[in-house]
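What follows is one chain in structure tokens, specifically the form predicted on its own.
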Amino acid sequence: MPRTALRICPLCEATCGLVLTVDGTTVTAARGDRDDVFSRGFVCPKGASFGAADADPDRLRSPLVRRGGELREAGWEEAFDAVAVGVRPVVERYGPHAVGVVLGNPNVHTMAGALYPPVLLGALGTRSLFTASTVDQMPKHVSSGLLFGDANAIPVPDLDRTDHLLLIGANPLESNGSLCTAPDFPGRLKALRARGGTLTVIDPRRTRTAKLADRHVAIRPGTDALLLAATAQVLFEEGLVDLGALAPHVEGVTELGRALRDFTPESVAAACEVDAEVTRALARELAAAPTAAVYGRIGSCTVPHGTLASWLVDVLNVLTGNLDRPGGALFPQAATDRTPRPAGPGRGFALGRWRSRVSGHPEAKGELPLSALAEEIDTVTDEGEPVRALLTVAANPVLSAPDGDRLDKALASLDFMVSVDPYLNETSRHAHVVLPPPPPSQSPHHDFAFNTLAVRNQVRYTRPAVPLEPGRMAETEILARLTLAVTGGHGTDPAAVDAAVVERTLGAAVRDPHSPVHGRDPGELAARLTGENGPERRLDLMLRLGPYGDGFGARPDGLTLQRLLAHPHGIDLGPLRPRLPQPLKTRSGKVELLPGPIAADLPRLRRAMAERPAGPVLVGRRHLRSNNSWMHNVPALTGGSNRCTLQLHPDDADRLGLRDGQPVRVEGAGGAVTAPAEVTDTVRPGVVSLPHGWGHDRPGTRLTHAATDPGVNVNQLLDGSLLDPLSGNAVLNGVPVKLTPLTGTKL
């Protein structure tokens, strides 16, 4: 008899609540949960296809262990024995930095991916950490660290109350939002327009989001920081700077005005290809709006001045008095955040505490650039050992990092490699051991990271909708066992990992004078934790110690796991509210508007005013039915408009003699690919667009449907040398390419 079960969708950052229809152990349908306190019934095509993604026949069901050069099915004990035998000798002979760790985007979409990698990294002690952040959002983390003292203090636009929203490099009608968790982002933008608000979109493509806007500015790719700097300069020049209630919490306003003096709308107009009067209008409209918010995303991060652009987004929010006020950009407060510390000076944020071995790239937020992974494996220098063993967790850098061909060869040269992945994909095919987590229906879900970016404070938790299939292992146990296997604890009960975290966390809490459990007995507190397993006990611990928690009885009406379980559709914690100065951890205790590393990088931006592309430049694009390389093996989410084509403007097509559908060779510094042309006026002249995440044509994978229409890997056009110097983020947009029409070639 079919039944229903609740599940928070893990397929994008919107975190919508779903109602699953389950027949036996199979999810047969998914719809939006109208009673969900956050998403209110919204669902996108990815969420509606939850069952198809969950039941994908290509999902691995048993571990794979390489024997005689081939990956063969094995039992869990054999797999973890192989991990311990393969990784520990590398650590013992060459040291922990010879073991690299790659964390992919899906880690922030699962409970296990949030709870265990920090424990693994802490126990292993490696500095060779690479994540998807450096091909995505690292500039925002770095700018937030420099401005606010905390790389994870990212203000989000107050979508439901703002009067004026300026989006740059963002296309939330396709992405559903990013670094801004907002179910039904399209509906929220339409509601903004309906209440008389204004939407401005800055993007080289006339995206679905741009079509909704009151004003679309078709900027030249890569010049986002110049346009934002000029907008800020107008605020100073025309006396429009008004910090309002922010003034006591900000330092460096006068110095910032001097630093931006040269970036006039006229001086950046040619580089941005935006008329000076348009830039002045952007500034005046921001200043005049009753409330306003500026929001930038991946298009403004993955460019040569990504950190400066991310910094200027928040600079504009500060200069117009819109940071930390309703209708502007505010800091969310998640239920599992640590107990808020009192306002005051903090430790600040440091960059470059160590550098990569080969090219000397500075670390950012404890990470090295993913673009440098191949050279860290395949290049021998006098500066320490190469990466000889690699752990990848939900990561496919052969497709997501620049120059996948080089990385492909480098992975094949490793002494040992472990992949935690449900698929045998372009990266995991190189592993000596593949550890497959169960499908999402068989896993619990709580959004640790995305609730810190949500446009409304709320908390939700769903237990597995379907019991764990015999022969499978929970992802939480997989990662706990992996941690033990690579750090010398192989054979220890994996529950010991959770117990150690609980003990360490409570020990610190009872010593903290600002904690609600200061001075209490940690053993007594641990005994009060509830939950069916270690991960649930850890969630209960975080909820109780968090800003809305019961403090283990100190606040009887506060949050606990038991209270959350009693509210299966979630608990609404209210709209975002002003929090400054409490979130600030800078050494001054204020928003430091012109940090030293930013000021030192401004001359490079000034030189960019004179730069012009010699030919077409490349940008990526998103599709509502894709999430990087994850979704292409689900038939319901591919085909139609979700195709790997090279979009170019009719004028460029005419100049090249290209017709729609004709093969075109695209050549960049890292290589060349061939894709069918899609002639469209939605992309501006001089710009071409290829989507990210395709290229499923390598041998040895098990992605049956994706391989039928593999597309091409856009990142193969990059050689990995173009990085934003402050964050180490790969430059993926605004890069020059050469186009050659092909005839007589079948695709």
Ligand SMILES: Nc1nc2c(c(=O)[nH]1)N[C@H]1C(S)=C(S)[C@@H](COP(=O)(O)OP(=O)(O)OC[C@H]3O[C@@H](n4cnc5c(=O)[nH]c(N)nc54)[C@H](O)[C@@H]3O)O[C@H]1N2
Given for the second form:
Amino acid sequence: MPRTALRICPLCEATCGLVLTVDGTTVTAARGDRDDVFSRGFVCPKGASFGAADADPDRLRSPLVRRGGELREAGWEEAFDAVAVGVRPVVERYGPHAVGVVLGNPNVHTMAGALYPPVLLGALGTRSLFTASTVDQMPKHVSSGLLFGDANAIPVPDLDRTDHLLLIGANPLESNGSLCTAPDFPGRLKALRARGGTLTVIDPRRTRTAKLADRHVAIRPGTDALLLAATAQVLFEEGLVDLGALAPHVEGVTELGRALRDFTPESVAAACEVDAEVTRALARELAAAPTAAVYGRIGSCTVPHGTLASWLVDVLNVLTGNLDRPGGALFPQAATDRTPRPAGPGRGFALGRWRSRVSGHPEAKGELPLSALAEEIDTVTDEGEPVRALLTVAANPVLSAPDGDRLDKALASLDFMVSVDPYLNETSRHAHVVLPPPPPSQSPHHDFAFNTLAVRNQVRYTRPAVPLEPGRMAETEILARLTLAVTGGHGTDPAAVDAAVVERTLGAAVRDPHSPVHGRDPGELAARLTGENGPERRLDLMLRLGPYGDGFGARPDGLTLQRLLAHPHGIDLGPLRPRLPQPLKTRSGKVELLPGPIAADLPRLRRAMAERPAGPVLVGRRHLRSNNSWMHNVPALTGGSNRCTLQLHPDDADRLGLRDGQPVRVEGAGGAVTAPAEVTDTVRPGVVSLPHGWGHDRPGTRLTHAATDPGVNVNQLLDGSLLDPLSGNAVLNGVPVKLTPLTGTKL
Ligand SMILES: Nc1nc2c(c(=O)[nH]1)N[C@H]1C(S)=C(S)[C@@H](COP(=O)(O)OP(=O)(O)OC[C@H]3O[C@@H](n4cnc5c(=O)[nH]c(N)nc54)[C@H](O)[C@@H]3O)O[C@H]1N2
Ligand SMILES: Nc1nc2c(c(=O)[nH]1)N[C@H]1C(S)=C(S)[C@@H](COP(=O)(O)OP(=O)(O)OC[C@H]3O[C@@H](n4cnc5c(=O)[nH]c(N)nc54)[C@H](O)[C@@H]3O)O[C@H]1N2
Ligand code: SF4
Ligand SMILES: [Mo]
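So the form predicted on its own is up there; where is the form predicted in complex with the ligand?
Complete assembly follows, chain above in first position.
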């Protein structure tokens, strides 16, 4: 008899609750959970294909270990023995920095990815950390670090209550939203319009999101920081700055006005290709709206001025009094956040505490740019050791980072490589040991990261929908064992990792005068934790010490794991609430509106006013039924509009003599690819678009369906040298390219 089970969807940031139909151990259907306190029944085509993604026959079922040059199936003991034997000598001989760690996107979509990498990194002590953040949102972290003193304090637009949304470089109708967790983002935008609110979209493409908007500004790629600086300048010039209740919490307003003085709408108009009157209208509309939220995403981050653009997004929220007020942009408060400390000056945010060995890139948030991974492996310098061993967890940088061909070669040259990945793909094919996690139906789920970015405070937890198959190991245990194997504890019971974290956390909590458990006995508290395993006990610990927690009895009706389990569709914790000044951790204890590193980067932005591309520039795009580099193997999600084509405007096609479907060679600094042309007026003239995550034609992978329509790797056009200097984030949009139509058959 088929049964149903609840599972929070891990396939994008919207975190919808799903009802799975399970027959035996197979998920045969998935629909939206109407009783989910947050998603209320919403599901997209990806979530509806959960079963197909879960049961993909190409998912690895047992570890692979390289013997005699070939990857062969092996048992778990053999695999972890091989990891310890492969990695430990590198640490002992060359030190911890010779072991690189790459953390990819799905780490924010698994409990294992939230709970174990911090332990692994702390115990290993390597500075060679590279994550998907530096091909994504690192500029936002740096901006938040500088403005608010906390890189993780990211204001979220109050989608359900705002009167006006200015949305920059995001396409939630395809992506379902990012750094703004909102199940049914499309429905929430329609509701905004329906209640009389207005939506402005800034995007070089007329996306499905832009088609919903009252106003679409087709900006020239890479110039948003100029446009936003000019918008802020208009607020100053026209006397529209009004901080309202924020005023006591902000410093640097006058200095900011002075710093932005020459960024007038007229002076940026040619660079942005946006009429000065449009820029003035953007400013006036923001100032006039009863409430408004400015929100920027990929198109505002993965560009040469990504940190400045991310900073200006919140500058506009501050100058219009919309930061931290209902209808504006607010700081969520997740159930697993630490209990808020009293407000007051903090330690501030430091950048560049160390630098990368080869190019001297500054660290940001403890990370080096993913763009620099290849050179950190393949380049010998006088100083320090190259990366000789690499651990990749849920990452496919050969496709998602610049210059995959160079990285591909660099990975092949490593002394040792471990991949925690369900697939043998473009990256994991280089591993000496592949450790496959179970499919999502067999994993528990809680959104540690996305609840801190959600448009409503709420908490949900789902246990595995299907028991672990024989021969499988939970990803939490895989990462606990990996941590032990690479830090000299191989053979120790993996439960010791969780026990150590619990002991450390409670030890600190009982010493902390602001903690609800101050002065209590940590051993007694640890004994009161519930949960079936280490990860559940850690979740219980975080919930109980968190802002809504029971404080181990201090607040008897507060949250515990037991209470959460009694609410399988989640617990609603209410709308976002004003929180300032509590989240601020700057040295001044205020929002520092014009931080030093930002002021020092403004001359570069001023120079950009005069810059124009010599030829076409490339931007990316996402497709609804896709997910970065790893979902092209699910037949139900491929085909139709989910294709790796080069979109270009009819005027550009005419000029080049290109017909729809004709192959076109695209050349960039890092290489060239050939893709079929898709002529469409949804991209503005001078701009072409290719999606990322394609190029599934390398030998030695096991992606049977993806290989039938491999597409090309857009990131081969990049050489890894184009970065936003403050954050080390890769420039993936607004990249100059050369186009050559090829004759021959239609691709
Ligand atoms: N040109 C261009 N490049 C881009 C982007 C762009 O817009 N344009 N976007 C960038 C962005 S925003 C991001 S986040 C990155 C993403 O790039 P990556 O961080 O490399 O992430 P994915 O491409 O999603 O690959 C995820 C890997 O995790 C594996 N995986 C899937 N599920 C699990 C699991 O449950 N556990 C484990 N251990 N592994 C799992 C998959 O098999 C795959 O190997 O790409 C970036 N690259
Ligand atoms: N279906 C699906 N959903 C996904 C993903 C996926 O691959 N597929 N990936 C997930 C991940 S990892 C992330 S980070 C999020 C990303 O979520 P979004 O940021 O919403 O992602 P995109 O759809 O890439 O939207 C970026 C938009 O920026 C525009 N753009 C490009 N350059 C510029 C520019 O210079 N200025 C401006 N203003 N706009 C520009 C592009 O045309 C594009 O429409 O999506 C997540 N959700
Ligand atoms: S919107 Fe995202 S979380 Fe919701 S069902 Fe689709 S893929 Fe899953
Ligand atoms: Mo991302």
